Amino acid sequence: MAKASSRVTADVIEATEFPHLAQKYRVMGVPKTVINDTVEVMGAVPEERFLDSVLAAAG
């Protein structure tokens, strides 16, 4: 999504070089997404589902 679009960014980080993010985040498996810090996706899931917590996010 964020190289389709300029409305949306992503970062990725490796958890083992930001400990501090990965507990932040409670990762616990990869991958793991959070999006506006309020949904968390753990997984890899179908992109249908990912687009549906996107929009969850949006509000």
The other form holds:
Amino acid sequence: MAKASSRVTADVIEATEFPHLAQKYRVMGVPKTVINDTVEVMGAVPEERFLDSVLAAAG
Amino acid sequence: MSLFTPEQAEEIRQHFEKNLTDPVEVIHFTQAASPLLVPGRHDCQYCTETRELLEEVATFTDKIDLTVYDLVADADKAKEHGVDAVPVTIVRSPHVAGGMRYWGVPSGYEFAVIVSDLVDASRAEADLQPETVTKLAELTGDVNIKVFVTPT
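Would you generate the structure of this protein in the form predicted in complex with the partner chain, following the form predicted alone above?
Full assembly next; the chain just shown is listed first.
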């Protein structure tokens, strides 16, 4: 998605190396995705569902 | 000393040969180890490993252009790229419209993630469904996606 849109930035974060971020975003399991610091997605989900989350976060 | 066995190195070399199309820019931020204990500063546990890993990966193909910056010594570059932590790796190419960054050392299973990021960035085609691309094109605000992972 970050490839397709100039609006999207994607950060893959190693949770154990950045514990303050893992704590801030309440990461209890991986993969956990946080979009615009508000919408959370647990685990791997189908593309359509993930897109819905992205659109919801974008407002 | 190599981080890869000769067989692994050859496998990665062939994977790049087959899958990398256009050049990819890799901008890596690291922090030099200091003999001084600075209050408030944390030593970067995996900075050396990450830098060595990327440097070796860059030797497997001439399509990867790796630039390494120091978070402190190259503070202007860190600011320019919005980087305030280490190790952070940015993958860029004309095919990447947005931003792709990797925080931490891409070891274990995560090594495949950075390799696939490099391949994605090097190819014009996106792996998304056409409807997704259409919807993304309609975004009017910025979207940041953080994906938390662990090495195993």
